[in-house]
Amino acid sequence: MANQIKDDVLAKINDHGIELIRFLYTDLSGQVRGKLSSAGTFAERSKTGIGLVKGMMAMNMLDKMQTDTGLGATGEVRLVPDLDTFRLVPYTRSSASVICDLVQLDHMGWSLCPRELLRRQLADANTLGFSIQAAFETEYMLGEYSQDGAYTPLDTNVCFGTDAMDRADAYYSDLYECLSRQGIQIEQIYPELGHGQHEISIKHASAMEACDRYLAVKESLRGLATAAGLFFTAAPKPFEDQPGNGCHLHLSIWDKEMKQNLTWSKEGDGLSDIARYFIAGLVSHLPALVSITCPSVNSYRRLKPKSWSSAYACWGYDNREAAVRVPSVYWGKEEESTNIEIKCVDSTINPHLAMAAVVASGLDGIMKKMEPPLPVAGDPADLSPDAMERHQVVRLPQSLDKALVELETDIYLMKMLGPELANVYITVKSSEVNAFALDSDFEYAQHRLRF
């Protein structure tokens, strides 16, 4: 797997003085690490990759090695660059980075490696004639420091307020710089309805480069609040009186030559059959699949009913208190802009994990030729029981430890995710279960610092 370095790449580093790359990787907690090579080893170091010892994969949030997976000092993985992810870190002095494969010294990938999943299961969509394109909404909220060290949000406008606007605007045009010598193009930005919070929006991008490009979001969004003294959280629920952060994912199923949107249908509703089989086995898979797309104990303060955050597995046409759902087009570009939304997303995933169960829920709807449920039209929770059952509407696990179990028991999901990384992940994710189980504060603080 030796990467043979590009001439732009060496003409990044050496048109902006680069000095350091930091080799990125995701773990199973959601949390980004890395170690940094100096710009005149990294040509050696892109081909050799670097060490890592396999126990890192057992972290969890809190740092702790979960040893009862296996894992721990014994044995070693190289953090391998995909030399396509290199991209300036403009908020530092003079550092890249670049997004690393976990590799086998053997040189294959290994069995925990989220972006190896991810690869299989886009092969697996491009066996069946699909290649997916996607992107990912993020939330988050920006506040000051206090000198006592609290937070106070940066405002406490309504939603959409152009006075938030105002007192983010610097932040706003710093962020639309920075991603802009990432190659990445802001869609939206803009404030959100809890004090201090924000949404922005980015083009899609293949499957791989969308999660690839949400790491480069998350860093920089983080970055920048950092360099400016300020407070930044993109936790699921920070706060127990604020709303809660999402990162809906947008999808969309084309063809191989990415030629033609084939989510869309010039027929009845604009939804393709296609389309319908993939929701379909979303909807199937979504008590277990937030085990993944929803991974925090304090994910579950978010999936509340009533509070457009998707607390039932339904799906609906621009029904955003549904966990899926189908917006509606932009005219003129009704096949470009025909999508699918999964709301039962939040800032504590590892985005190439949670895309892969994402698209293998997705394929095995279409594989299967499954028929989705009755759309739903309005609040989920508003449902009568016999409309609850007519529609197949079920309330999604309201803790991490129950959709865990719902994990354990999906057998399409865990056979997806394989023996050893279906142990480690459901260790690691259990350990947090348990870390948080009796200190509701410590939950918050530790969330709010980590995400």
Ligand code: GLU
Second form
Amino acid sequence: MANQIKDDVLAKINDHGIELIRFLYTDLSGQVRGKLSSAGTFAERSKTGIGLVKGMMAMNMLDKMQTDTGLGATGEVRLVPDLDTFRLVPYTRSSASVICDLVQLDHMGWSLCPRELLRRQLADANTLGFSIQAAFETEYMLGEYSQDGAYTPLDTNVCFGTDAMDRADAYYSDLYECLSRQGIQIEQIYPELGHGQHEISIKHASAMEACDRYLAVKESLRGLATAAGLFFTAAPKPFEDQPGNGCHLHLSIWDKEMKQNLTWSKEGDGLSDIARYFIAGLVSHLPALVSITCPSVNSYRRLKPKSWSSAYACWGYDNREAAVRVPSVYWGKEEESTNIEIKCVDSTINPHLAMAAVVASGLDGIMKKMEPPLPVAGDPADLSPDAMERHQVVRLPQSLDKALVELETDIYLMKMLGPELANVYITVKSSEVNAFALDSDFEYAQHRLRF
Ligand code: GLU
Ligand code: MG
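Next, report the structure of the form predicted together with this ligand; the form predicted alone has already been given.
Up next: the whole complex, starting with the chain shown before.
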């Protein structure tokens, strides 16, 4: 795989005095990991890649390698950077980063490479005449450490409260500058319902770019907090008595030339047939899909009724309790702003894997011209048993192990993953189920720390 370093990348390295470049990948447990090369060897390393032992993709979030996957001390792949993802890492002294593919020694994409999997789903979408636009909106919490190491939230103010804005003001400004320097535009940022909780949304981009940007945002959120000595977590449910942190995924389906938003229709409820089929595909796969979009043990503490996080597989217009929400459009931007929001997503994802599974589920609906169930107008938790049946509403799995069982029985998603990836993924995730089975304090603490 020839990877010719581009002039604009070289110029950035020189202009910004970059000394080290992080070669990053996300493992199947959602941890962002990598190795660094010096700027002087970057051009060469972009071509040769950096070696990585295959067993690293069998690590769980506790850094325990699951060797019963068949992966361990032997076998290598290469971390090969996608040079389009080159970004400064402004909160470091002199580093930049690139996001890497995991490439086999024979130059072929590795079956365990999440970006390769996503690329294949996006190629399928392309063959059907579609390109996908997307954006993740990340919720997270900030706090201060007291002398005994305990955490106090940065604010105890109300949702969207200005006191919380004031307390996070320096952080917000640093974040704005940091993301601007990385070419990422903030759409909105504000204090959320929880103490010290905030949300950031960024401009949509192609599905691959959206995943890469999500990583840059997540890295920056944490990196800036670390630099400022602040506590940071984006774990799905870091504290029992506080709201969860979602990472809702917004998505729209465009034609290949990106001229027309095919999710939109001028008629009726504003949704095209394509959008309806896509929603139907999503809703039908949701019980299995959450094993990939809400992939940690801690995720299932968040997916509770009446938490606006979605506890039921259903969809609705402007319904924040529905797993799939169709948000109302913006005046004068009806076509551009038509999109589908998936709420059962959180920051323990591998973003490329999650996007691949979401796109594949939606495309299944399009290919089979699936009709979605009736939209749910109110809180699905309040529906009578009869109404539940009429709307075909089912409760989403209530634990990771149950979600993994759903995944194993979803033939379509299992085929999409392929046997090797499915096996390693389920093994890694099952090891986390076992590791946290007996000690919920340990589970909360580890998820707070690692995400
Ligand atoms: N914090 C909620 C969640 O866990 C989302 C609140 C909102 O609608 O933004 O998904
Ligand atoms: Mg929110």
